[in-house]
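What follows is a single chain, given as structure tokens, in the form predicted on its own.
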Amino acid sequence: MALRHYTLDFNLSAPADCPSTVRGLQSIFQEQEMTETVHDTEGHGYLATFIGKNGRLVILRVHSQGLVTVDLQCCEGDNIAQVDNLLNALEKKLKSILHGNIRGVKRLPALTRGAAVDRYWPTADGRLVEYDIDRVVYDEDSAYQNIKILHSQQFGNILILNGDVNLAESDLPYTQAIMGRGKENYTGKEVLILGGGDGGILAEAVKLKPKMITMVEIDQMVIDGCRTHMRKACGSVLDNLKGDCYQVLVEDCVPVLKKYVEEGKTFDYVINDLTAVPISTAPEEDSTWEFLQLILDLSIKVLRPTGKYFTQGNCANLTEALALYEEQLGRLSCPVDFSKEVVCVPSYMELWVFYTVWKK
């Protein structure tokens, strides 16, 4: 079962007359055979609920600050034409009752709650986005995370890990930005990719004729899901864990990095596709900051003197979080310089910041 939630808002120049506003709407609710219940708001305007035999629920609120709101809830299978007619009637009547006192009217598309296919995912800066998702392609829990691949009509298949949108088949700008494509010469170079289980970076990097790419991804189930369902992003590179110029290690990257440091192994490029910069310094984020600091430090140690380290930052609106990350860059075991680029990633529906770091 799913619920459809409609909203209709009237912003007023002055507080509305509650009794006359309510009386003016009663005939509409009576025609709908809806039962009215008035709730005591202790001087904060008027609040009433109207319940129909078909399960429809309308909440009418006349706020004392000059706002009238109508919320209508109905089952997904309810007659949409009838619901639209009810909303149209309420909007028309309120425009008549409140004539001369209206600053703005806003009617939003219905929010569908509890549907079998979830279409709502928040952006990094906390805005809710409704995607045109029409089906669940893959939904599994690995030992590390929940893995979803959902199909969007405009973005193709989208990989979502633990509720975070990671990569869609449309998101080549993300892949190009995180590897500095068009700015760097990968020919004959040695490359280390941390994470990247969707295969997008690996697929683009092998086209640039590197000497060898080592990709370290901890979650085999991400690789398996993307190999089958994200082929527009990864192509055929995940069909085998070894190719002419690449190898995929299904391991935790931290021990691998530590081993490379001990062995003195170095790379021309290190690409960190593990996690975005945390959005705050709240206690629950501390472990992520510590992890990022560890990865940064180890990555710089395996970077050749002329090498470069690439990583995503976060949403461009999260300036405080990005500033905190840049502070981290000043605390590494050796001094570094960095540059950043802001890119529009299609499925993120927001601008995203990417960093390039190199040794001074």
Given for the second form:
2 protein chains.
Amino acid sequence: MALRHYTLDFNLSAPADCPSTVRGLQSIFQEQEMTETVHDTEGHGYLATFIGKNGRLVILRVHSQGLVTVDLQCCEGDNIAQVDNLLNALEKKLKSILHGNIRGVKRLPALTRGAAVDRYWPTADGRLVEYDIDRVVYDEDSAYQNIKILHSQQFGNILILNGDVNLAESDLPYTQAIMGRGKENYTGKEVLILGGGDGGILAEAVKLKPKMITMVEIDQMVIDGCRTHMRKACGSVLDNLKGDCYQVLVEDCVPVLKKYVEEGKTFDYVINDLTAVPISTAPEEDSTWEFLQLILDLSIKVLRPTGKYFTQGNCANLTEALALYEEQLGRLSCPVDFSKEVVCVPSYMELWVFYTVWKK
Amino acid sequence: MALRHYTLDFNLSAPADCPSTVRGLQSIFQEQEMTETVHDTEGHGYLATFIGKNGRLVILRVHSQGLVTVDLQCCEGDNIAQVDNLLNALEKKLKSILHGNIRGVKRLPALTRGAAVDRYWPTADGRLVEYDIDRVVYDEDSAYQNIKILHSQQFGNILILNGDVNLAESDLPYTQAIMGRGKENYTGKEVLILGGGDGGILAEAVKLKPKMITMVEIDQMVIDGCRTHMRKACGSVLDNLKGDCYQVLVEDCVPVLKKYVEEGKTFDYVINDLTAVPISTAPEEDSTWEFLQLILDLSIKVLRPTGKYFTQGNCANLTEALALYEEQLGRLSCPVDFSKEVVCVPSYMELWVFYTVWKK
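After the form predicted on its own, can we look at the form predicted together with a further copy of the same chain?
Now the complete complex, all chains and molecules, led by this one.
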């Protein structure tokens, strides 16, 4: 079952007169045959709850410092028109009661709670955003992570790993940004992709006539899910783990990188598309940063002197985390320079920073 | 004053055992010295409210069909760490009580209600999105509309007219899309902009060496607000209402268009950047559609045979409204063809459709 949760808030210029506000609304609740309970708030304004048919619940609070809030919860199957009418009646009545004292009225789109299809996927900087998701396409736990592929009307299918939006079928700008779109000539080059199990980078890179692409993705289930459900991103490139100019190794990239370092194998481009998102700003408490450092160090070691290392950084708003990452770039065993770019990835609902790193 | 509203929801595989769920949580509420009220829900599950110090309010519902919801409201000035701890304790306890019966747990970023800086600006398709808005830069009512300019950390200043996000300083893709970016040669051309008071289109168009741009914007206050606060979009172009190759008429565009039709004045490009958003899908009840039709008809009349008419349509998800608009294009006094393009405008949080229209 799911619940619809409506909010209606009145911001006032001066404290409201509690008794008259409450009295003014009572007829509406009586008409709805709702049972009222008035609570003792120990001096923190007025609070009443109203329970109606079908499990409808209204919470009315008149805060002493000039805020009136109404919450209305109803079951998803409840009559939406009736519920809207009730809210309209409350809004209209409150507007007339509080007339002359209103600084602002806010009625948000209803929150849907407990639904089988979850539409809320907060941004990396912690904001609440509702997606136009209407269908669960795939939802499995692999040995490494929870893998969801959800359908959005506008973005196509969206890959969500452990609750983080990774890539939607609309997100070519992500793929282009993490490859150095248009700035780099891939013809005849050797390319290493770390992660990238959705196949987006691989699909774009094979079009550019490289000599060889090696992709190292740990999670076969990501590959399988995306091969079937993210075809606007990966095309047919994941149908085989080997092609004319590419191979996909289903392995942990750390031992693979270490082996390449030992063998002296190098690449023109290393693209780090791993999921580890360095959102922690407390490196000492979080091994994420150590992992990032390890990957960076190994990647730079397998990079040719003229090569480029590409990676996504973080959302533009997490400036502290970005600064810490840039500090880390200054502490590599091999000195590097870097540039960054802020990109709008359609399904992200926030601007994202991408890095290009090269040896000094 | 403002309120922080937290939600914590447990989706269950089977109905929960009410008494044991509730008993399990009671020690937490007692520790917080919260006063419990148990409500009669007339058979619609269990409902209790808990009132604590500083006006804290918790609402616990155990729905009979397998959903447990917790709401926690507290004042903005309340101790956030304490409130987080309370929520953590409730989440941990519920996880242990409901162990083996949990399908999903959802804890959304807290809603801020009644704040002086409003961060919630729903999309055109009615979804709830929270912006990273931290400051009100400008908030005035003109003779025509409410004009807000709000500061976003990532998007720069955002112009919001009557509650609709119009343009942010990050939104060059909007301006480029509504001008036929890169596809059209503006050199030596005569251009008419309808609306466009933020100056974004004008600023880009003057760079392209047109013969003459006429912009007709009804609202001087929009121009004034944007000249001061949207300079990343308009540059210095609004500092004067007349330049080498442009003039800004602060007038209603309908009589101006009618006058041009009478005089036989024509343009190479007509760019409709008016705010009227045709989100209604019931044309017969809404004069918005008549207004759109009027503007379209007049615009096509002042368009040279080889000219182009550009406009923004609607969000990609409002397919019915888009279809109605396209029907309208088929009913003009002069037969036209059109193309459309879906564009990601950074601050919109939804894909947007842009139209190019030309005479057959």
